[in-house]
Amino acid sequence: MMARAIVLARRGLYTTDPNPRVGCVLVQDGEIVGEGFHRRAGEPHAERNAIEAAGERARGATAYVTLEPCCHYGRTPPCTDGLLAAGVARVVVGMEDPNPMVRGKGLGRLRAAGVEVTTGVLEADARALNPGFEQRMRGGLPYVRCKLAASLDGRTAMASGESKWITSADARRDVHRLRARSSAVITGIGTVLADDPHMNVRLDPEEFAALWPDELPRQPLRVVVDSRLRMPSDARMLSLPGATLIATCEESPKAIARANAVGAEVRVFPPDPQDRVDLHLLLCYLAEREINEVLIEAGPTLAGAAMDLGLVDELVLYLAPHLMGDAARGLFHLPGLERMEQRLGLQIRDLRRVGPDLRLTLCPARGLASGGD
């Protein structure tokens, strides 16, 4: 039943921001009598949708919920109150809510009212639903994915800069799904000047409706790291639906006004030791804006800086089955790595085919994994 609740929660994958994705199943005598999931912030939570579907059959039922029910008033009333009013006898929870306003308090409220509570059921799967929400609540930072596409020999563009297209149409569609689940997409000014990218979600409406019939793809916040505020006023992304934020160190009122005039929001950050936008401060700011998941799609300089600073939680690498030669451009700019012990270790979480390409999902290792020669 918890597995079913997790499947339901995934139906809110692209729409719940800044709230977590949550699913709920109500069971009476081994039969599902109601189920629901959270669709959008401000709309009823999963528990209340399941209670509404169950009606009077919710009394005496067991509720399977992927996340601890909330116990405070936000955009909607507390779910603990809804469960108690419905007469639910038992609540089974996937994981505790990391929100300090809820953490353990919702479970305590239920227990105090005589409801039997079980926790930690399929907890790893429940956590995987909301890596950004949990990280933002516990550590004040969004969850950061870095997406890269390369040839089999690790090249992202020819020496001339030509890079369209390294990977297949299947891989590019997969990237748009990554964008659709992200709260923000970050790129660098170098990519903007070289490629003039859209940085938006472009999914075939019929395909999207077949996969996610209850959702509409939203546009993530586009973020351009532009230390010197060189953003072209005719950049394509500025004319598209959705917001564009320019993160800069440039404090010139004229330059800022020029960017504002074409629809960009500008945020000035203190420079890092290299006189560039401090990426850690940028991510802290995005977390303050309730950004849960960030996707970095950038060239080797910005991607390398994020990796070097330990800001990347997950690396998604698409590998195309061709070779581009040693004169082509590499994945990361990581100066200063001269000895084997300085390598940045990675652990493979997932490996699968996407069309003719390979998609590797990796996470930074806590120290380089040991192994033989």
Ligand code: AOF
Given for the second form:
Amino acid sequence: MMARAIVLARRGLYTTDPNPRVGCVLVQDGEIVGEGFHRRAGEPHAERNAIEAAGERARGATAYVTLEPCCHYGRTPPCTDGLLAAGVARVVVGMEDPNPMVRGKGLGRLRAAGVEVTTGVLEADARALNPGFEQRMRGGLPYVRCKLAASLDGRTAMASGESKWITSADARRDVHRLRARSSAVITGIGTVLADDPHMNVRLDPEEFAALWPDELPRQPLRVVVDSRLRMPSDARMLSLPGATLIATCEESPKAIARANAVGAEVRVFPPDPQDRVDLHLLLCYLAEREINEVLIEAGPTLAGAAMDLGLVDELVLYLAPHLMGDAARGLFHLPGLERMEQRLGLQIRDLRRVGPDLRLTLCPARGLASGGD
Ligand code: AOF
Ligand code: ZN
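The form predicted alone done, now the form predicted in complex with the named molecule:
Let us now look at the entire complex, which starts with that chain.
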């Protein structure tokens, strides 16, 4: 039943932002009497939708919820009240709600009212629904994914800069799904100047409509790391739906006004020791703006800096089965690495084929190189 609730929660993958994805199943004598998921912030939570679907049959039922029911007034009233009013007898939960307004208090309230409560059921899967929401609520940072596409020998562009296309159309479609679930997409000014990217979500309309009827893809906030504010006023992304934020160290009011005039929001950050935007501060700022998941799609300088600072939680690496040779450009600029013990270690979380390409999902093995052990 919890597995079913997780499947339901995933239906909110692209739409609940900044809220978590949550699913709920109501069960009476082993039979599902109501199901629901949270679709969008401001709309009813998963539990309310399931209760609505079950009607009178919710009385005495067991509720399976992927996230602890809320007990606070946000945009909507507390789900604990809804469950109690409906007469639910037992609540089974995937994970605690990391929101400090809830964090155990929802379960406490249910227990105090005589409801039997079980927690931690399929917890790893429940947590995997909302890595960004959890990290923001607990640590004040978004969950950072770094997407890379390379040839099998780890090259991202020929020496000339030519790079279209390394991976297949299937792999590029997959990237749009990653963008669509992200609250923000970050790139560097180098990439903007070289490729003039759109940085928007372009999902195949049929695929999208089949999965999420009545929805348009929400565009993630586009963030350009541009220390010296070199953003061209005719950059393609500026003419697209959705907002663009330039993160810069440049304080000149004239340059800022010029960027504002073409529709970009500008935020000035203190420089790091190399006179570049302090990426840690940028991510803290994005979390304050309720950004849950961030996708970095950048060249070796920005990707290397984020890796080097330990800011990347997940790497998604698409590898195309061809060789570009060692004169071509690499994935990460990591100038401090000289000895084997300094290598950045990674753990493979998932490995699969996407069309003719490979997709590896990796997590940094913090603090130690994983090779050699
Ligand atoms: C639940 N079930 O389906 C969701 C929950 O502003 P609101 O009223 O939508 O509240 C948002 C908060 O409620 C969110 O930060 C998280 O703590 C919780 N989300 N809780 O019981 C749900 N989406
Ligand atoms: Zn709720």
